[in-house]
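Read the single chain below, which is given as structure tokens and is the form predicted on its own.
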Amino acid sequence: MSEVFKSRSLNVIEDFSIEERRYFFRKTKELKDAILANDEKKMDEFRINDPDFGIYEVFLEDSTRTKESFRNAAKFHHAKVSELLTSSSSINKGESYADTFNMLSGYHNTIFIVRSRVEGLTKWLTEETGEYAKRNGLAYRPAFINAGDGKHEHPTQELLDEFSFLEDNGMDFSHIHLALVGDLYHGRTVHSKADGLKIFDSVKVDLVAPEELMMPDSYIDKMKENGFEVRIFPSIEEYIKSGDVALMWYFTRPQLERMGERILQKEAILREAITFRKEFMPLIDPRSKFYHPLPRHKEHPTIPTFLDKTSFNAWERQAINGMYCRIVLLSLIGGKIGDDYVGERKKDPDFESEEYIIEVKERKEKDGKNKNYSEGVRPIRDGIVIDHICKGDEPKAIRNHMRLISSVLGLDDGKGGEWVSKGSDDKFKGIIFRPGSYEFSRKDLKRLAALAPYCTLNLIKDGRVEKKYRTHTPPRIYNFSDLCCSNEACISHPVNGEGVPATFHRTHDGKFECAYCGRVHTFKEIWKKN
């Protein structure tokens, strides 16, 4: 059994490194060629071929194509395939997800394929059932495959999409020029491409959608961060007029029903902007290929049925590729293949190596004395001063955040106050002072860094600054009970009742991304509101 991919979960597309994904695509081509040639010997190299190997499908959200594709992929392996009937399961009676999947893990089920409206669910289950397996001495660590979670990601769809692109690109990883057309706001299949397309060395992406259906800024920013060239067009008609049109077009179904009455009043206009029309046929390159994750809307398909019998039709082959890709994915996670992989392994980030709380020496004034901080006109003899809060923000925003800092740090009951001042650089900043006796543990300092990055904390005793700390944005924030992701669909949000502790990772621009659902927040937005 290969150990390289064995028991690895695929919660988001980035759970496999770029080189690991390229290896996956090469193995998928091997398998597809073998199946089409009816080469049983080659196919057996991929088969788990163990009737006791447990593969469990749990679809908490309706699906036909993904579910059946995985079911047929699992049967290829001659393994035990089970299904949780959610309509009659304890999940619908209030049982926690953790309890349900822990129980199923104990019944010798090794791979779980999960689809859900709850975002980040498989990420949480990977952690929780891993601990369960360790506590109970299970011989294996259960692996999870995200078969779609809300508006977050659909990594297996991304794999089959990319494999289809590669087939039409001659299995060339050097470049891709792709148009994404349709509802880019809701579509998790296009959101997955912000990281998924990194398998190509050079990426040019054209986003074709009216403003109401345009991809969220966080995903556009991620594409640009990943080095993609990104262009934006309001309609197919305007895109074609640009004169620089991709040979690969990826369409999605508009989900206007999610967007309220105001959008539905503009339904006809929005659909027209993203629907391919016959009049466009002579205006695009005949080598063009169209893709779609399916299903198409039966009354208003963005790829109309008149295109089904044309050379543009790549979506049917794309759907068939789903089974090949999922066979290989199960083979990898099941440990059947992977021994011949040579390349970079996916690495977990090292959050502990970076110091973000810096103790600094207090500078003395010209007379050799330490700087004094005062409560009004009276110097503070003992207490704390938190300075440089939200520097550069407007006074109202600073005052609002100082109230949050005081609440979260438990300073509301103390004497003292807050004020907004303007520094020599003409920027506003906030200052909190509290006279009295205060001690700050390492955990308190971490909380302050998360609440107010780039502030300074002065601990004053006997009229002098005894210690001074300057904070930077932490690479990770976790283990605080008052943290909260703002996304109610996230597994960590209290509305879901799972007790999942909120965890955030710093983004390249100093914001915080939820470790489960990927929602991006500022440091002001990650705290529970009282």
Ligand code: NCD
The other form holds:
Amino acid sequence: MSEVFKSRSLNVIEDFSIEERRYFFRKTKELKDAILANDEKKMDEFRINDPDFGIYEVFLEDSTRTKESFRNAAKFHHAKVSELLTSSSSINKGESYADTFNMLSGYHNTIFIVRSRVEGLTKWLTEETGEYAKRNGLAYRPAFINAGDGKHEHPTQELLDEFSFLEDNGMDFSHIHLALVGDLYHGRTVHSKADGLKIFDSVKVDLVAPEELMMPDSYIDKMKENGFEVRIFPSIEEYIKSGDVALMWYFTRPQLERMGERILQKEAILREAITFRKEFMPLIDPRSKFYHPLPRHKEHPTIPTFLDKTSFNAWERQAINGMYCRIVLLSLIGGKIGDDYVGERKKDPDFESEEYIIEVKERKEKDGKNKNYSEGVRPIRDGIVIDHICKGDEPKAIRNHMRLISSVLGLDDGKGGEWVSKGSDDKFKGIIFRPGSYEFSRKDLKRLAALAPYCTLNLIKDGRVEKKYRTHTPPRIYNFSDLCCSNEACISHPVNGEGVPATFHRTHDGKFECAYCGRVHTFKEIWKKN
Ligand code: NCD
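Since the one above is the form predicted on its own, can you give the form predicted in complex with the named molecule too?
Below is the entire complex, every chain and molecule, led by the chain shown above.
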């Protein structure tokens, strides 16, 4: 039994480190070769081979390939394979996902494969069923595999896509030049590429889609931050005209089921821009390979059927690879393989050790005393002054945010005031004054840091600063009832009624990413709208 990958969930592609993913691809090559050569001994090295090992499929959205390749992969393992028929389950009686999956994990099921329109669902279920397993003394911790969550990610598709690219470039991790063509806005398989392609040392990505279907900025930014060269083209025609065209083309279908009315009206024109036409054939390199996660539409495929019998067709092998990749993923998470892995392991982030609320000593005035707040524009003898709020923003934005701070911190009782002032550096900042007696617990200070990073809080007694704190951006913001992810498709959004507390993690550039759906927010955007 190998412990490196055992019981680990795969919610997003980054849940496995780059080294771990490269190991996965090498293992998939071994397994595929063994199956094609009918090498039973080698195949057995991968097989969980335990009729009591429970693998459960729960598909809350339609699927053919992902679901059936997982089912066939699970059967390869000679394991107990089940499927929840969601159309007749108690989810339709208003039962929460947490209650449903807790129950299923109690019936000795260790790996769950879940597809849903709700983003971040498997991450939440990993947490919930982990607690459930503990309180019920289960001998295992359920692991979850995200088989596609809304517009968010599709990490196992990412693994099989990359495995197929690697087969075509001789398992070379040094470079990839890839065109992504199609509905890059709604397609989760292309969103997973923003982090997925990091397995290559150098990456050039061409995004080919009309504006309405272009990849959301957050993913383009992520690609650039990851060091990818990114180019943008509005149609296949324009792309070919550019004269610098990738050999690998990854197509996706227009995801009509996720489109709003406005885009649907233009469907035919948009489809035209991302559909390959016969006349393009002589214009592209004969070594080109076309990939597609499939399905393609029978009447309006973006890779038309005249291409099926050409050497461009790599999508059929890609779909077959889905089963091999999923067999290996189950071997890893089932603890059957992984012993020979040497390399960097995915580390859990450390949210605890960083101090982001610093108590500062107030500079003494000339008379040797702390700054006197009982003089000046708004004299205050006892109370609080929160200073340097939203420094550098526009006055209107600062005022709006001060209103939010007051309401979330419960400083709305009408006394005191707030104003915007301009410092000697020509930057605006906000100041909140509140006379009265205020206690700030550790939790209040954390809340203040989440609401107003880089502010100072002065606690004033008898006209002098008794205590002063400076806040920095917290590495994690959670456990406040007024937090809210702005994405309605997120499992933590109140419209989904699952009671999931919103949690945010700081990004490298000081923004906050929802721990479930990954949406990036500024610190001002993570609060419930009042
Ligand atoms: C994709 C999906 O469901 O995200 N298909 C798949 O998993 N093979 C792409 C799609 O539906 O267009």
